[in-house]
Each structure stands twice: as structure tokens, then as C-alpha cells.
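So this first bit is one chain, no partners, the form predicted alone, shown in C-alpha cells.
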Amino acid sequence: MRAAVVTSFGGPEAVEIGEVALPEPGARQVRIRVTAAAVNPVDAGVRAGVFGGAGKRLGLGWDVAGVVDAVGVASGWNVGDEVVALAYGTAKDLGTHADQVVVDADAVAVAPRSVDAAHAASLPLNALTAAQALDRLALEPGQSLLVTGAAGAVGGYAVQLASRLGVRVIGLAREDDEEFVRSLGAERFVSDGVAPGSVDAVLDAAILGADALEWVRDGGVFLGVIPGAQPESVRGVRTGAVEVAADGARLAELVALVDEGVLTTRVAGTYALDEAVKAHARLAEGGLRGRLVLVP
């Protein structure tokens, strides 16, 4: 089968499409025939060597939508099930940017019925990151949350999920994204920040770091999206970063919210698997509103 891998670090041209052995599922695993797989910034990080792994073959791709085509013992899934899943890991030898991928059964959820496979593939990594970040923030209804990068993939899901919980959301994004960010449920929109110490919490999806920390009140909470890269605590502000975990049960809840119209999936463009280099090059250009998706 074909797979997108990295054997030496670099720019988009470092992505290779090669023939690899067909993986077989073990106990409590399933193999998915990939219908669509999103391209995320973490894939660019793996490709560039941000996470290490020199000298190894590193597989690309975390998100997948597809059809189960083989199951291991006690997987709980059946061949033919249409599913979505998160294949976690920056150092895996094969990822979801492939014709087929093996994932743990408990990372899998039934695919949404209301969107196509490309849109479904944009859900797992970004929506799980947003949901798990909100779990860690543990805000009460009526408290204020500033989401940076509110028009982005993680930020957009966070705005929708937090608003649904009754949190007062302030979305920070570019000026021309105001209408969109408000449509997600943001009570307020800003393009250049807020008064220092004026919000209960910040979810820093845009990776602004210490600048965004200044907007949190004394004793509030700051949460980043890159583990280990959050700023040091000041003024009693609790700081941390979310590290996404594969969770099929939670992913199923998010799928249900897609089908209910609560969560909005967005696809900026699709590419064939053989065009993965082009997809990485487009990702590097920036300015995307939605995910690029590989369609094998």
C-alpha cells in the first residue's frame, strides 16, 4: 500500500509517497481503509524534525475517516463500519496519510452521517483538542474565556463548545473573520486583544504566549496548545498546555454534535495522497480557513 512518510527532515519536499507493507491489526485494534485524512500543523512539525526521530521512518497523519476492513480480537468493531479516529503520535512509523491504517479500537467512533468523509476527517484531532482543553479549563457558566485564533480549526471548535456550556466567549482573530467568529457563538470579537487582567481564562490556540497571558485576571487560567511551550505563571495564573489524547467515546460525543449542527466542520481543499507535497506546501503558505484533506 502507499503511505506518506518522512525519512529526512525538511520542507514540503521532504514528504515521500512510498510502498509499505500492509499493517495488520492486533488485539483490540482495527484497520481502516482510508477515505480521507486531514493535514494538520503537527504533520509539518514532524516533517521539519520539531519532535525528533532522526534516522527513523516517520508516518504522517493523525485524523482519519474511512471504513473498517480488518479487525483484531476483541475490537468491538465490524468490517464495513464507517468510522473516524485519531491516530496519536509524533513518532509512529505509519500514520493516516496512507491507503490503510491500524488504530486502537478505543480511539474509533462511528462517522458522522451529516457530512462527507473529507469534512469528517477534519474533526478528530482539532475537536478533541478543543474539548479536552475546555475540560482542563473547567470554567463555570458565565465566566469569560478569550480564545485566540478563534477562526482556526481548534479555536473555532473551542468557541462553539464553550458557548454551548454557557461560557462568555471572546474570540480573537483577524478583522475580516469577525462575522464568522460571531456565527460560532462568540459573545464578543476582538482583533487586537483585551484589557490586561480582564478575562477569567485564555485558550491560546494562536500561540501568542506571554502576550495572551497578560489578559488573564489574577488567579485565572491560561492554556496553550503546545505542551511545554506555555509561559511561566505570573500573578497566580495557572498555566499549562493541552496534549490531545485519543478517546473514541469522547469523539463519538463530538460526532453527535456535528450531526446536531452544533459543531461546524470546515475543509479548505482536498488533494490526492500522491499530492501530499502540494498539500504541505499550501499549508506552509498559511491563511487557511479549514483543513486541507488528503483523499487517497
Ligand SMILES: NC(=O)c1ccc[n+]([C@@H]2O[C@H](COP(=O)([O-])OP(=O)(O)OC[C@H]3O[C@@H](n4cnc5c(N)ncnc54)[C@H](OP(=O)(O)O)[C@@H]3O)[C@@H](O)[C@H]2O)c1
Contents of the next structure:
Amino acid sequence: MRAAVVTSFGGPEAVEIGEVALPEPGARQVRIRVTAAAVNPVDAGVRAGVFGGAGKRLGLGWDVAGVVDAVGVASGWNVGDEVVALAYGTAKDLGTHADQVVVDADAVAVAPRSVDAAHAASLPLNALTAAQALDRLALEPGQSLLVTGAAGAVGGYAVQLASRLGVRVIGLAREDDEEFVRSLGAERFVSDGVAPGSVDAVLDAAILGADALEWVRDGGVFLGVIPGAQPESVRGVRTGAVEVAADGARLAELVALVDEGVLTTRVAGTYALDEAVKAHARLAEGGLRGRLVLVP
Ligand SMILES: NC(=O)c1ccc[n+]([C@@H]2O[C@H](COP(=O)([O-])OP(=O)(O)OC[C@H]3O[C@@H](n4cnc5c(N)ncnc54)[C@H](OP(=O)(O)O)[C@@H]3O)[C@@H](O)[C@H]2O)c1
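In place of the form predicted alone, output the structure of the form predicted in complex with the named molecule.
Following is the full complex, with the preceding chain placed first.
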């Protein structure tokens, strides 16, 4: 089968499409025939060597929508099930940018019925990150949350999920994104920040760092998206960073929200797996609204 891998770090051209052995699922694992697999910023990071792993073959791709085509012992899934999943890991030797991928059975959920595979594939990584970030923030209805990068994947899902919980969401994004961010449920839109100390919490999906920390009230919470890169705590503000974890049960809840129309997925374009280099180059250009998705 084909897979997109990196064997030496670099720009988009470092992505190789190679023939690799078909992986077999072990106990409590399934193999998925990939229908669609989103390209995320983390894939660009792996490709560029941000997470290390020099000298190894690194598989690309975390998000997948597809059909179960082989099951290990006690997987709980059946061949033919239409699913979505998160293939966690910056140092895995094969990822979802491939014809087939093996994932842990408990990272899998039944696919949404209301969207196509490309949209479904844009869900797992970023919706799980947003949901797990909100768990960490543990805000009460009526408290305020400023989400930076609110028009992006993590930020957009966070705006939708937090608004639904009754949190008062301020979305920070580029000026052109105001209408979109408001459509996600943000009570307020800003493009250049808020008064110092004026919000209960910040989820910093645009990685503004210390600037965004200033907006949090004394004793509030700042949550970044790059573990270890969050600013030092000041004024009693707790600082931390979310690190996504695979969670099929939680993913199933997010799938249900897609089917209920609560969560909206966004796809900017699709590429064949053989065109993965082009997809990486387009991601590197920036300015995308929605995910690029590989369709083998
Ligand atoms: N820790 C984890 O487990 C985890 C999980 C998922 C993602 N992440 C990380 O989270 C980050 C966001 O991911 P994503 O997929 O949501 O990226 P994305 O879709 O590209 O969204 C980022 C958004 O932030 C905007 N932005 C950047 N700088 C801004 C600024 N100064 N003012 C206003 N808007 C600004 C971008 O706009 P422009 O396009 O115009 O710049 C874009 O709309 C990435 O670094 C990703 O690697 C971490």
C-alpha cells in the first residue's frame, strides 16, 4: 500500500509517497481503509523535524475517515463499519496519510451521517483538542472565554462548544473572519485583543502567548496549544497547554454534535494522496480557511 512518510526533514518536498507493507491490526486494534485524511499543522511540524525522530521513518497524518477492513482480537468493531478516528503520535512509523492505517479500537467512533468523508476527516484531532481544552478550563455558564484563532480549526470548534455550554465567548480572529466567528456563536468579536485582565480565561489557539495572557483576570486561566511553550504564570493566572488524547467515546459525542448541526466542519480543498507534497505546500502558504484533506 502507499503511505506518506518523512525520512529526512524539510519543506513540503520532504514528504515521500512510498510503498510500505500492509499493517496488520493487533489485539484491540482495527485497520481502516482510508477514504479521507486531513492535513493538519502538526503534519507540517513532523515533516520539518519540530518533534525530532531524525533517522526514523515517520508516518504523517492523525485524522482519518474510512471503512474498517480488518480487526484484531477484542476490537469491538466489524469489517465494513464506517468510522472516524485519531491516530495519535508525532513519532509513529505510519499515519493516516496512507491507503490503510491501523489504530487502537478505543480511538475510533462511528462516522457522522450528515457530512461526507472529507468533512468527517477534518473532525477528530481538532474537535477533540477543543473539547479537551474546555474540560481543562472547566468554566461555568456565564464566565468569559477569549478564544484566539477563532476562525481556525481548534479555535472554531472551541467557540461552538463553549457557546453551547453557556460560556460567554469572545472570538479573536482576522477582521475578515468576523461574520464566520459570530456565526459559530461568539458573543463578541475582536481582532486586536481586549482590555487587560478582562476575561476569565483564554484558549490561545493562535499562539499569541504573553500578549494573550495579559487579557486574563487575576486568578484566571490561560491554556495554550503547544505543550511546554505556555507563558509563565503571573498574577495568579494558571497557565498550561492542552495535549490532545485519543478518545473514541468522546469522539462519538462530537460526531453526534455534527449530526445535530451543532458543530460545523470546514474543508478548504482535497488532494489525491499522491499529491501530498502539493497539499503541504498549500498549507505552508497560509491563509486557508478550513482543512485540506487527502483522498487516497
Ligand atoms: N496541543 C495539541 O494537542 C494540539 C492539537 C491540535 C492543534 N494544535 C495546534 O494548535 C494550533 C492551531 O491549529 P489549527 O489547526 O486550529 O490551525 P488553523 O486552522 O490554521 O487556525 C489558526 C488560526 O489562527 C489565526 N491567527 C494566527 N495568528 C493570528 C493573529 N495574530 N490574529 C488573529 N488570528 C490569528 C489564523 O489566521 P491566518 O491563517 O490568517 O494566519 C488561523 O485562522 C497549531 O499550532 C496546531 O499545531 C495543538
